[in-house]
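In the block that follows, a single chain appears as structure tokens, in the form predicted on its own.
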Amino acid sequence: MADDKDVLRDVWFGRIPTSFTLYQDEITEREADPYYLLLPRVSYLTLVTDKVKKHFQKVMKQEDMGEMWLEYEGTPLKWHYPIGLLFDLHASNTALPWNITVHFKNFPEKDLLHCTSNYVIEAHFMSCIKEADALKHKGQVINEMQKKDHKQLWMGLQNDKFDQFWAINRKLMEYSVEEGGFRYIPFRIYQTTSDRPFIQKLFRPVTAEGQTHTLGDLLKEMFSAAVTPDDGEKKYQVVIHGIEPVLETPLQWLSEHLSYPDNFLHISVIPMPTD
């Protein structure tokens, strides 16, 4: 892969400023204070915020204390999507810290998914892994590592160790100049507005003719609102790692470098600020 090193640290330690605060019926002993954390944008919610359930332990009792859900303006956040991703979508254009509200009870079943362990974020981000590798490499390479390698992976992100990570994922994102770019490129789109929870279709970083597929190619096919005509209003905001990425990027290289851990490129398209 090009060996933009800086862009790759520069996603990696990508943080948000946030405040956890108790749900106002839960019931406590004393008032909670809030809690700030700085969130790695790269992470998952139950990975990194063990401190903030231990924060408020101290002011509930046990038997008031069921499995802890995150929830954001009354939209209960999903651990398995990367946090960076779960900011953009829902809150790209608040003011930080951004709020979180805590809750200890009324578990919303059909929202979110249990998570009961470490365990479990391993199994889903290792499936996502092998999932993006199978668009890449048709698996291959995945496949060809040993098991220290994928819990090298692993290890990397649960510990926040850039280096220890990307010495093995590098290897995924390898291709021989022939190919010009990985088989397919692993992607997802995601809105507010729609009742999909995203779209993702295969779709090549290059054309037939051998030609260069950029981010605007992709969304032209996937979600053509999402592209402000020339003479047209801005409608959407496509955010990647809270930025938005012109549109004559090339996708290959999006994939390469702006990719979260799981390999995958989370692709945000929201509603300009009407304000």
The other form holds:
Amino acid sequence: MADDKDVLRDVWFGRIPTSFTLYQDEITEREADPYYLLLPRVSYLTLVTDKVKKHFQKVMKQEDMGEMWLEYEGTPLKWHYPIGLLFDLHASNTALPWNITVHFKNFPEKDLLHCTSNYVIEAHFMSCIKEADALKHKGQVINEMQKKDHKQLWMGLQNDKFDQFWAINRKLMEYSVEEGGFRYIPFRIYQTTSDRPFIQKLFRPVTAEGQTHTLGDLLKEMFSAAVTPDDGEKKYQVVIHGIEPVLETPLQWLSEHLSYPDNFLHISVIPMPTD
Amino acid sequence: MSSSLLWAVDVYGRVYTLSTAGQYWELCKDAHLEFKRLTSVQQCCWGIAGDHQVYLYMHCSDVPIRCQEETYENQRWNPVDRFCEKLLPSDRWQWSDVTGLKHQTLDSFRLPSEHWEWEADWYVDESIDGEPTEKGGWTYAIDFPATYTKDKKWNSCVRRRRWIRYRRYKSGDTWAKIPSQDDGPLPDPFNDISVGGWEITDEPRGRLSLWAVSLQGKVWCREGIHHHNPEGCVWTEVMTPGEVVQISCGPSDLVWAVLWEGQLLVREGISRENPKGSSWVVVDSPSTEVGASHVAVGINVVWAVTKDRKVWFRRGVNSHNPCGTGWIGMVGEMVMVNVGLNDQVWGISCEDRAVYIRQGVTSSELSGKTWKAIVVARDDNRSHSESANSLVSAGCFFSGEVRVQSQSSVMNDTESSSETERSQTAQSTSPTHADAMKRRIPKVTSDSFISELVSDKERKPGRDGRDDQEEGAPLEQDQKSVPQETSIELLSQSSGQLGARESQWSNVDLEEAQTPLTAAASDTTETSSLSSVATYNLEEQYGVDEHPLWAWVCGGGCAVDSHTHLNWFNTSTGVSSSVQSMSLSITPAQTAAWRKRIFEQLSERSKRELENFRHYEQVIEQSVWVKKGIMQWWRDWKPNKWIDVQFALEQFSGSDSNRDGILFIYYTFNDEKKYLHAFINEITILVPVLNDTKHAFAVYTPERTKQRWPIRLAAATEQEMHDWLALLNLSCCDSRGIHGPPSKQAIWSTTCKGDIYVCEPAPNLEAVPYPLPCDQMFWRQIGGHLRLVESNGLGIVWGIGYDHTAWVCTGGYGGGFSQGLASSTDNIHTQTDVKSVYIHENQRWNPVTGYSSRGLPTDRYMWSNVSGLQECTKASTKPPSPQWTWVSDWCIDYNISGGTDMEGWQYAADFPATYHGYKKMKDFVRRRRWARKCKITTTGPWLEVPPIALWDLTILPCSSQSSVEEVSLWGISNKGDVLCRIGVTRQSPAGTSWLHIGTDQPFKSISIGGGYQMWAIARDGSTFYRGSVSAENPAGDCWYHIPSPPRQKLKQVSVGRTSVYAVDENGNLWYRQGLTPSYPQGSSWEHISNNVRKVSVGPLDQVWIIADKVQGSHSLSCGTVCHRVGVQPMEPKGHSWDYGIGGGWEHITIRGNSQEAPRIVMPVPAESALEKSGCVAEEGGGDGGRTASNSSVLGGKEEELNGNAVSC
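Next block, the form predicted in complex with the partner chain, ref. the form predicted on its own:
All chains and molecules follow, beginning with the one already shown.
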């Protein structure tokens, strides 16, 4: 049987084939070809789309190029969500490649944050990690790390260095055997149908009696509609990293193995496709 | 982890055990007796029962306790009758012992007690000094007494032969009564007993000291207890200055006793030669007002309890000062305390009669920190809990009522409830219940307490039935008077049966206990003391805190230390049940289900999202990652020394996640900046060389393996070294595409440091004529610490530690320094190993003072290593590396070749010389060896296979496609027993149990071949072939004695598909000639090579050895992996050696590799293949003849071994 380590590798090396098309109203000097790229699921859009920008630069005047932003079927894509989450949330069950429209004008100020440099992404990423560790270990692990370890986490993500990243990240995944897991599981549940950006509450990996909590337990408590009743019809898909883990999967294990590099378990709850 | 037992007796004299792996007190199965005292060691438990007899409970083992009896038949030759039993009048007896002085015929032998049985009938031993004799087993001599030989000569006038028979101890896992003494002074009934002393002498004999105190206050010592005689032979009295009430004997040389008046006695002069000691010293009670009532000793500790229940710890106790220096009062009030293994302390609290363990007892803090109660349920409670719960409703109104009366007379709850029920049913006059009542009536007498327990189990179905009844017929308030009457009646009946024994029963600590209830009990009559027992039970079952009340605890066999994780401290039963349910809820099957689903989904996802889009551009194409550091490097040129260098690892990775790297070492030479580099994909092995001064490791490439000169680097700290090793290891594995656990074909090896390495064999490893050069093999380290590893082609891998513990591979990888990614998660476990560090004490004789530590100026250090070149004092000698910690004190080692005198000295004319164990006229120097044990705790993919310690093992070699169901695995215990493992399969590589195969002498090496040919070597060098071993008959039928090579004693054997190779004590490698299917024993030994330490023959008859004195271009190495080149089906001896990794290798097994090399048409003669590189030192010609191979190419002296990365 395959090893749990392989899960980490599979998660890290998840790629979404994407085609970038320039928005039709953008002013170009000649027709722009679509640009094709394999996007790392665990990374952030603005971190990996330099090539896209350069590609479209060739056909556009400098003065026509504002801050680049991306949109999929009318929805502006939040760069501060991991790419895999954006895809699972908005584009699951669609044909590949993922067709993203590239804009350089009319930045949707109310929907998106500005991202002026990679430093902004790094700050966001590190704050997520710190928040996650606050939930898992009262922040003790991340605070005991040295600056260079923090840097190594970020560089690992930025340069797609699995080993470099996990050499440090594994410390964030440790917990004492007596407690049977983290203090709280860092998770966020997203849905497209709601106005709330996501659900995030305190939730422990084990019950007071020492029983392990499963993904199903979490959903029942946070978003009971997502759990298919025994006799009912399945209305929602619960997707993490493009897969639907069975509801019996222990939450602690999921948190250790299917978290994004920001140490959060980003769970998408999407309506069942109606085909 | 192997589990061990804590023994305890409750206030009723019932014996319970608690396993270190368990969560319940288990009632001792064989409970036909009640006990008042127990004393246990790991292999057995001694106890004094209510009848004041001593009983022994030996734990059953897969290896039976067997004892050899022997006698000699003597004959003399005369011209008329030839050899016959007519001896001269001056001759010895016709049947005698070995000396001839004692007459002993075959039928004069008697079994020592009823606990023994004969294994078989008498038979003749057909060997002498490791050589087989003629049929009949006669050995000849000129006259008695003389030297006997196996050959009959013209002047052989007398002959004798040895008859042997085995007896076997049969009373394992039961309380066996020690037979009372026939002769000598008969001790009066015993009152206290204590066993220990196993560390006084050396392990093989397994001697135990058993001290006992009689009712009259006399002290007795049981003589002759050891492995082969667990019962001992005779009680001898040890005179004491006063009346003793209690005694305690530690594992080593501590024995303390408590006098009636409250002082303490300390035994002095206990030694290996005199385990009973010589004299007593009186030590005052800790408290001036109150005398001591109880004492408990360990290796370096003494604990005492005074009559006011206060607990005391004795300061400054050790074997030089058994009396210690002073008392320290400890917190807590205890009835008794007991010191177990590792000086751990157990006690029974006055307050609640619970068993407590002292927390935080370490070798540096022997007094520990706090007392912690052991809160676990009893197994019988557990099985009854259901019914007990269902009784609660019924019991509620009982308890209030009954408790009032309980001071005088009431049964325990189950009884009273059954009384209720009986009375109910009595009304309905059910005959079955009347029977049941009869059966239980005599329960109040002392013995019957036990019979009650025995009937406990039988009663169960009945109880269930009763429960049903109770549900059906709820009790009514007005019925309650009926049961009370019944019980009183019963009691009066029973008081009639109380015989003289009652007073004995009350000896069970009950009357001493000062809890209010027992105090009441001891004030009243016998009967009421019994009824107080019932009261307890009542409390226990109905009370809020339901726990057993203990009278005695013994941790002498309970292997725990301050780090052991125990599941003994559940605060409530609720938690314990939930813990259980949690462990139950995650069953492997369920785990597999959800996990498997995730694996499947992830690979589906990758396929879906990537398969058709591989031509898309990657965001990050390729990158370089550099890690730098500062290290020290052992520079290549003379004078060799450590110099500071900058160290960098550059790694490149491509889009396909393939990676490679280069290692750079930047140094300055003559103010000029220079560098040295090594490609990661050329590194063949990384060897940690931890010692107490440097955190160093060695990096080998094929070129450096040839030179016997690795790149040696030292990091500043151990952590830094481990980080670098982990990183480099990962890079090396990545660059070679090696991930996950070792394959089934893998070649395993170990170094003399206990490090474990594994190599994935290339298909051309055994190719003819161009095998993969041995120095190009890539070895990666696997966590753990082992002396040897054996494997076979089905992926069954076992190992043996330096402490002889057997381990089975879990199929994981990593561990040790490889944490995180380079390690699997669920099958890495903690592993420990223990080995000894030796130093020598040297002395020279002078006419004034005799032997003294004043040597000549030219002499070696008076405290030195074995060579005498290095000073090693007791104080300055450190454990081998920071990973090791001392676990014992320095003690004299008597197990040294050449023998020693009583004080461990070996004598010689001068240093250095050959030493002998007795003083001769011209011996001017002497030395003795001191040993100190140290322990390593590490992690690796290994699980212990308890409880038998192994010396050697072998696994049936088979191909990975083999359909063999059960795999033959044989072992030799560290006592030399030959064992066959039952139930070893691919699914359960650990197997289930050992089957003991009888032998006439202890063995040391064993090997089984592909066709179930089994060869083994006894400790005296005799070689045996075992007949008729097959898949159907895995144990075979008998041993055939094979003559050894002339004037050599074999020490190790390895059997491949057809080849049999053996190594003798002088390092010669021998090949067995003339093996045929019809005559598998072969005809003679052919010499192949010298300087061989170990051989491993594979399933394709590949031959690999560990060789000594292998010459490299830079230095010489001993302990080098070598491969026999040119081995082919028609040429099983091969023609020469190819040299691989070395310097400090200890063991290799090739027996997993059954890959046939791809067949190549031979373009050149075999010989020229060897000359392709200068590294292959040629030994012997293609004929492999003896003369050629004896011309050693391996020159040089061992002193020049400085090039070894791992020194031996």
